[in-house]
Every structure is written in structure tokens, then in C-alpha cells.
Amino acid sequence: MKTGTLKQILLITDGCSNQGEDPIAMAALAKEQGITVNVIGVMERDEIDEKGITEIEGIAMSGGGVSQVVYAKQLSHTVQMVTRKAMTQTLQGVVNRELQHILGGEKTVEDLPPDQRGEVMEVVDELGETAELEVLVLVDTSASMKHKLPTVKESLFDLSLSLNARSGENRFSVFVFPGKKKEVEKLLDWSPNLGSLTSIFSKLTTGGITPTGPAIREALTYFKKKRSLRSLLSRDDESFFEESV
């Protein structure tokens, strides 16, 4: 079975948007395009208030992802349980619909009888551990992130260490929003680690407002880019989600 490159956006913010795209439109437009959207809230002493909570759950219900609210001190596990998350609840939607394909009618992992269930399940892990992954990291940069990103690039840090560990490839990207000139703005380019970082973030300044569905916007743009010059050096392109689109 093929599923192709397991792409996700990893959106890492503390508050609403406030300029650009609806950024629950924009996330919608990346599930059509293949790619999952997670959203983790940034919380220090203060709380998120409702209208950001209701936007990260809302991102990350459209973008067919998953979404947590922590303290920045809880950052690093919960960046690596969120992409973690969104790759089995990724690889189960391609699962259910080869058994749907397989077994016609609207079967999933979750109506096999419990033997068959721990053998599929076995299969997801494993494909969880083999499968080339893409994270595409956005990281909002506002006014109000600014003693976070330390935490932030920590987190960031370690995600890169854990995912390193499974046997299938990693290429992790990170954009800033809002960026110094422009919205958005590219800090790394796709790399098997994010150890750079390290210098790059404490060079970061931080702005007023929050466009989040331009981020997003732009994260679409990047893969695109990324697929386009794929096909112009290889007309070998299996991979699932490029199908799908």
C-alpha cells in the first residue's frame, strides 16, 4: 500500500488572527490539497480567551488535524505528541479507505473484528515508523509570543531529535508570521533537522498583528513549489496525497 509523503503544517500560535485570509478557510484548502494542518495554543501565566480557542479548533477541524492548548513549559512533548497524532489519524483515513475500496461500503479500521483491528493497527505503526514526512512549521511571531520563543525553539528542537529516530525521511520547513518586511516570512528551508535554529531565533523580532490565514496561505504555496520542481526533474509520482489533489 502507498501512501505516499505525509505532509502537515504545524502551526504554533497564542492568540486570533487579526488580518488576511479566514485562516479556517485557508486550512479547509490544505486538507483538499493533501496536507494536515495541527494547531498547538501557547499559554504562559495568562489563558487563551474563547474566540482563540474557538480559532485553533477550528484550524485544525477544518485542516483534518489536531489541536492542544498548553503552557509554553509543556511545549516540547505536546509539539511531538500532536505531529505523532496527526500522522496515525492520517495514515487511518488512508487505511479506511483501501478497506473501503477492499471490502466495499463504508468499513473502517474500527469495524474489523478485534484480531483483524490489532493487525491493522500494527500496519499504521508501522507505517507511522517507514513513511517520508514533511512539517511545515508556523510560527506566530506577535507581540504577545515574545517571551515564548525561546520555549518555542526548544520545542522545535527536540521534535527534530524524536523524529529523527523513526527509519522513514524527515524534511521539516519554518516560517515566521508576521515576518520583518513582508507577512510571512521564511526562516529555514527544507532540512532533515532544526538545529539551525538555534542561531536564527534569537535574531527574531516580534510584531503587532496576527496574520494567520495569510501563514497558512503561504505554507500552501511552499509545497506546491516544492512539488512543481519535483515534476519537472521526475514524471515518477505515485505518492497518494499528490493523486488526490
Contents of the next structure:
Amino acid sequence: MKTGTLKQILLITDGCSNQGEDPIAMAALAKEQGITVNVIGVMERDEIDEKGITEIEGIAMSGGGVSQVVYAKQLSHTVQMVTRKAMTQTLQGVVNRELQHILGGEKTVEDLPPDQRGEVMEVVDELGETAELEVLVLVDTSASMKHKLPTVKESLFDLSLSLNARSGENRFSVFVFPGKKKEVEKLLDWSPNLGSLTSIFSKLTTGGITPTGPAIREALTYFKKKRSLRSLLSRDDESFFEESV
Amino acid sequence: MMMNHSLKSQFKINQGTVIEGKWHHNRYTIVKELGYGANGIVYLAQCRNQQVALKMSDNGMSITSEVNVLKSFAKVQGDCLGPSLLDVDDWIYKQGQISFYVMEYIQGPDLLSFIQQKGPSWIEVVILQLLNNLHRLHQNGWVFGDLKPDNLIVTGPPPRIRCIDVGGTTIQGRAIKEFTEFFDRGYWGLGTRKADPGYDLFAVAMILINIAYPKRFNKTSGDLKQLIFMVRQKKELQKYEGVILNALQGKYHSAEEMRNSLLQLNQARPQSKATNRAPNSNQNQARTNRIVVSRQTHLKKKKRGGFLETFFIFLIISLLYIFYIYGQLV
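Having displayed the form predicted alone, please output the structure of the form predicted in complex with its partner chain.
In what comes next, the whole complex appears, and the chain from above leads the way.
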């Protein structure tokens, strides 16, 4: 079974958007394009408000992803867990569709007797281990996030550590919003690990507004661009790498 | 962790609730909650006069995944690898359907409580048992993954350590499924999260540290230096320092190797008291010495002093002899 590349947007924020399009609608748009949107709400003590939580859950729900509100301290563990959980969820969806193909009707894994689910799970596990994954990280750098950024950086390292233990390929890119001139600014182009983040993160400045919706919209175009422009290049890279090894 | 809380509040099953399986129609009466793991809640339940542990999760796939692990354990002889699996089923309740599996109820305190109750002389015994279990697990192509005192129960008597939560158990070579930061090699920057025996052995070393620091501690510099510093702070870890350091640095390739060096550590002690001065010629001893070189115990210093003393006496006598021969020749 081929799953193609799994595409995810990981949004790390600490509150409500206050500019531009509705982020929930933008997440739905992402889902339509086969891109999952996961959201992590970072809070300090209990300062995150009800409205913020509703938005966070809404974005993940319409983006077909996973959401989680955590204290900054727990961020590392959460980032990798949310990403993996969303991967499994997506793969499960793929396997379910495949099953429906075979069994017909609206059957899902849950309709199989428990004994037969095991084999299906092995397929999902196997796919999760080997599938190619693209994660575009969107970091909210509005003023209130300023002192959480070192933790965010650390948790992104941790994420690449977790995902690079898989045998499948990973690509990460990092965007921040609001950017210096535009609403969204690219920090790191598609790369297999997040090691180069250190120097960039320390230079980050934080701004006032939180254009979450426009940030997601912009991120979507970046997935497309990458597919058309870079897919050829990256394939070449791989074959070269294999030869040199 | 937050996920557990939300799950917990969502699924508060009262004592006395009867859970009937959709497929196999077994009836389980909930007695109490035993605890919650990474992917679900475990209850103590009663089924035909037998006490069992029942694990429930709103994530059906994680239940299936754990059942797969337990099934594969069942094929291996002996029962040390994990709790034995009794039943897998779905429970239909008002709001929907939830997956659960039933396993043997392993009764006893967790590792830390056990050590607190029984005293530090048990540390070595349970760690040796644990390494034995891990060795068998590794030989069968698995890595336990989420190894921590909370997942280790000491049953008995006679006391025997058992691993209970297989949520993190991963096929060797894959990415670790579930882990706890304090026990995770990657968190401390001392390796990858790829499942290999060394990953579990790192966690064993951290368990030893956790025994000395029951509240654990946070990452500061977050590297080997911090861990070494913390190990040296505690008197009760002195004995194990060499083994801990080797495990932290991934120098052991198998649980058996770590177990042997732990055993040798023990053998070396009475001998070093008895033969304080004589340098040891036997190979095992030499190996132990190498492992414990970094230990700065009083005993070691004394022993090394003894060796130096012998060496100097030998040197002086040799020199005198050479002078004597020289004198004779001239």
C-alpha cells in the first residue's frame, strides 16, 4: 500500500487570532488539500482563555488533526506526541478507506472482530514507520510568546529527534507569524532536521498581532510550491546520496 | 500527559459497573481504578471469582497495538515478559463503543515503593531480575521503550519484578512508540530514539538514579555531565557508578552484558577487602577494575595506594640490586 507523503501543519500558539481570515476556515481548506492541521496551545499557568481554547480545538477539528493545550514545560513531549498521533490518525484513515474498498460499505477497523484488528494495526504501524512525512511548523511570535520561544525551539529539536528515529524520510520547515514585513516569514526551508534552528531562533523578534488565518493560508501555498519545484531536486539528492554511500 | 486527564474525566467508570464484551460476552465487574497509563485507564475487575486487570482506551488502535505485543509475548515461553492476555473486546455503552483488553492482575507495589518498604539491599536484586527480563525481551526482537519504576511491579513472595505497561514496547529498529522524558536517552541528548537494547539499558541506569532521587530532577545542562554530577552526589549510587555510566553512554550491547558487570561488581567487593594488597591477576577482576576506575571511593584509593607501595618497594630493591651488580662489575 502506498500512502504518498503525509503532510502536516503544526501550529504552536498561545491564544486567539486577531487579524485576517478565520483560521478555522483556513484549516478546513488545508484538509481539503490533504494537509492535516495540528494545534498546540502553550499556556503559562492558567492564563489561556476559553475563547482561545475553542479556537485551538476548532482549528484542529476542521483541519483533521489533533489539538492539545499544555504548559510550556510539557511542550517537548507534547509536540512529538501530537505529531505522531496525527500521523497514525491519517494512516488509519487511509487504511480504513482501503478496507472499505475491500469489504464494501461503511466498514472501519472498529467493525472488525478484535482478533482481526491486530493485522490491520500492524499495517498502520509499518506505514507509520516508513511513510514520508512533511511537517510545516507555524510558530506564533506575538508579544506574549516571547519568553516561550526557547522552549518552542527545544521542543522542535525534540520533534526531529523523535521523527528521525523512523526509517521513513522527514522534511521540516519552520515559519513564524507575524513576520517582519509580511504576515508570515520563513525561518527554515524544507530540511531533514531542525538542527540549524538555533542561530535563527535567537534573532527572532516578536510582534503584536496574531494573523493565524493568513498564516495557515500562506503555509498551504508553500506545500504546493515545494511539490512542483523541489520534488525533482530532492529525488536527485536522494539518488546521489545513495550512490555516495 | 494532558491527554490522560481529558480521557480520565471522560471515562469515569464507577465501582460496580458491569462491562460486557460485544464479541465474547464475558462480564467484568469494575472493582477500582488501578491507574492510568499513556494510552488509557487500567481497572481492577472481577470475572467469575478471578481478579483481572482491564485496560480501556478511547484510542482503539493503541489497544490493538498493545494486544499485538502481548500476543507475541505469549508465544515466548515463560511469563516474565509482560502480563498474560486474557481477553480482547469492545464495550457498548450509552455514548458509543470503547475497546478494552483484559490481562492478568499483577499485584504488588511499584519498584520505588518496594525499595522504600524493604530497604536498599533489594536494589541490586530487582535490577538484576529486570535485566534478565529485558534480555529475554530483546532476544525476541522487542525493546520495552517506556521503562520506568511506575511500570515495574514487584510481586511475590518471593519478590519478582514484572513489567506491566507495554504501551511503549517497540520492534527493534523502529522509532520508540512511547517514552517518559526522564528515562529517555534522547531527552538527555545521549542518543537516538531508535529502538535498540541500549535504549532500555539507558532507562535502567536512570531507574537506579530515580531510586536515589525519588522526585527525579529537571534537565539543566541536560547532558552526561549533569547526570554524572547527580550520580556522584548520592552515596547509595557510588557502588553502581561505573555500571550507570557505561549504560548511560551506551557501552553495553546487551542486557546480559550489563547484568554480568553488575554481578562482578558484587563479587569484587568481598575479595578486595580480603586481598587488599595483592594485585588481581584473574581476568574478571581486571575487568571490574576497569569499570570502576572512575569511582573515587575510599576503598579504591587505599587499594591503589597498596599497589603503588608494592611497585615502589620493587623499584627501590631493583635499583639497589642494579647498583650492587654494577659495583661488582666495576
